[in-house]
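Read the single chain below, which is given as structure tokens and is the form predicted alone.
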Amino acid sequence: MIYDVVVVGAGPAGSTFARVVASGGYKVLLIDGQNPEKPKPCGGLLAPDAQKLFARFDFTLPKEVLADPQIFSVKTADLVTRRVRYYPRYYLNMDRYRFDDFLLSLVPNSVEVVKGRVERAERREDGFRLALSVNGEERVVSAKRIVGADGASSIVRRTFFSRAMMQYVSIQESYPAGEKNPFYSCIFDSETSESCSWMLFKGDVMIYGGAFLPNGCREAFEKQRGRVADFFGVDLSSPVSREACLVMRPRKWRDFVTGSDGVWLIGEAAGFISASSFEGISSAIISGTYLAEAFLKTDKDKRISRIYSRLARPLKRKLWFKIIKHWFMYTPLVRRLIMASGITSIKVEEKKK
């Protein structure tokens, strides 16, 4: 069998795409790699831009989707001036595996899903050969087109399109909870990362987090780890479990690669996460939604790559603006400036014993 469109990632960008398009009759094979025994670290938040997708499609989400508590601020804090200042934030916080395979769930029957993972990509003369890794075998199929939504390490951006991306090494631990107030906090601590790290509560979990430059990441998270323990009063000695992956961060326009040809990209393969925040999962489903009602508005390559690529301008634009806002946040001595000054924070009563 040659399929339409081969999509490769199942998370919300792929899900979302092969939901949508499959009411324009292509056959569909969905590869999924997910596996729930080494979930990708992610804090699991989802922000109020997706929530209002969400309310578009006329999604409701089911309970067993969210993880307590609820979050309605963020805790910032500095390591290196020891300065916090909480700021309003509405994310609803999730079990991001099962939310993927909620969005997975929405997926039609009449779309072929295989559990997998692809090994090699290649371009021939009748359209493309992918191989996969299913259950420690080795399968070929052929398709016509290829959508990349396999994230950071996209197999599919690194065959067909050499834009390679600044990438972080995000590594995060889980921990017993214990009785510690509830919180999400954001933390800098430039002597470690340039980029920020996380700490929240799923449940009677405690994930603490953070993105680092692959040279010495392993070492930076350690020595980090420990400034986490010592700043906020916690016990980081006994990890229950460790994750670790590549993320990337866009630094400039030529970063978003929606693709032609034959192949397109979207969520975070097309370069679609803030660069200041590392969200991804709303400009996942959006650039989802466009490739995939650029498929149903015609079945001509170039047609699609056009009218998907004047869809997703705006999406563009708006992660221009976070690769601005990043300069303002990880620059120490604005963000210095920017917090002391207790612009847009908000003050938090702390709770009596």
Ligand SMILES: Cc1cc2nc3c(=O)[nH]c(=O)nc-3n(C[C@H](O)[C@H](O)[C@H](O)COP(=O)(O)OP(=O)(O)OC[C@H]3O[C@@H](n4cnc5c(N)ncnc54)[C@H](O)[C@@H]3O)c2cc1C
The other form holds:
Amino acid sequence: MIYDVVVVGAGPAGSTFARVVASGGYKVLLIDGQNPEKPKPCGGLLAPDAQKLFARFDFTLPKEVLADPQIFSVKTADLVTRRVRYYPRYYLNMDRYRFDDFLLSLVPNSVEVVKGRVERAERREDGFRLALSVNGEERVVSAKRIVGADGASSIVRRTFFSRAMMQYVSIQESYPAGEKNPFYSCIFDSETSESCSWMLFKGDVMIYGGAFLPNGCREAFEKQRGRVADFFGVDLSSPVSREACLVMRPRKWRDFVTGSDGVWLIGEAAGFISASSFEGISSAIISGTYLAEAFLKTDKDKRISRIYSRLARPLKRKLWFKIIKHWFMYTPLVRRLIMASGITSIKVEEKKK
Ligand SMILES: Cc1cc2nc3c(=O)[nH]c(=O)nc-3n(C[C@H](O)[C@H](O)[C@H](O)COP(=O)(O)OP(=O)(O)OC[C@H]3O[C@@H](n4cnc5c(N)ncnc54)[C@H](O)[C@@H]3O)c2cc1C
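Now show me the form predicted in complex with the ligand; what you just gave was the form predicted alone.
The next block holds the full complex; its first chain is the one shown before.
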């Protein structure tokens, strides 16, 4: 059997692509590599852009996907200057694993879903061959086309496109939430990371995590954890769990790769993630939709590439501005001036615990 399309990865990008393309009569295989024992580390915050997409698709979100509490502002702290500002934000706080599960549940039965991981992929004269690991056994599948929706460590991007991207290692730990329930916090600490860290709550769990340069990431995380515990007055000595993964940071226009010649990338694999906030769920959903719309217009590979590339241009532009915003936010002197000015911040009276 030769599939018309094999989709690698059933995150927001892959599930969305599979759901939308299903009406096009293609024989689609969706490979779901998620391991429920080790769900993807993620803040699980659904930004307004993603909420707008849900409105566009006339979707509602089951309450089981939401996590307690909902968030209306972010406490931004610079550990070096010890300055704190509050900025209004309108995210939905979610359980990320349940969210992915919900999006996958919307994929029609006409799409074959297999739980497994792609270990290798190669181009052959007659299409593509992929070697999968399914329940510890190897399975080989053939396809006319491949869609890489496999996130930051995309095997599809690595195999078929030479364009490597800058990546951080994201490390997250979970703690019992305890009595003290501070705000959702965005943390800058130029002594330990050129990127940012965060602290947020999901029910009775507190998550502390951050993004670090790969070299020496563990030491940097541990040093920062001590500084965060001290700054916020929280106990970070006994994590219940720790997880790590890569996260992409686009820096140039050409970091965004949509694909060609029978292989396309969507979501974070394509580089579609905000360089300034790591918000990537909305870009994953919208790029998955765009590629599927191209498939629904034509089954000619060259035209699919052209249409998808054109549809994705506004998304690339938006993410390009995030690259510029990144410079303002992550240059310590500039950030300190912005925080000192108080521009766009709000006054908040924190409750005494
Ligand atoms: C710590 C952290 C916090 C974040 N917080 C937020 C946030 O709060 N809000 C937000 O909008 N974005 C956030 N992001 C970014 C967001 O998680 C991603 O940009 C988004 O999930 C991208 O969706 P995707 O479908 O492209 O990829 P992913 O969600 O990464 O999904 C890729 C899927 O492919 C699967 N896969 C990978 N390799 C293979 C393989 N070889 N074979 C088969 N399957 C494979 C994976 O198991 C996964 O299920 C965060 C990222 C990190 C790292």
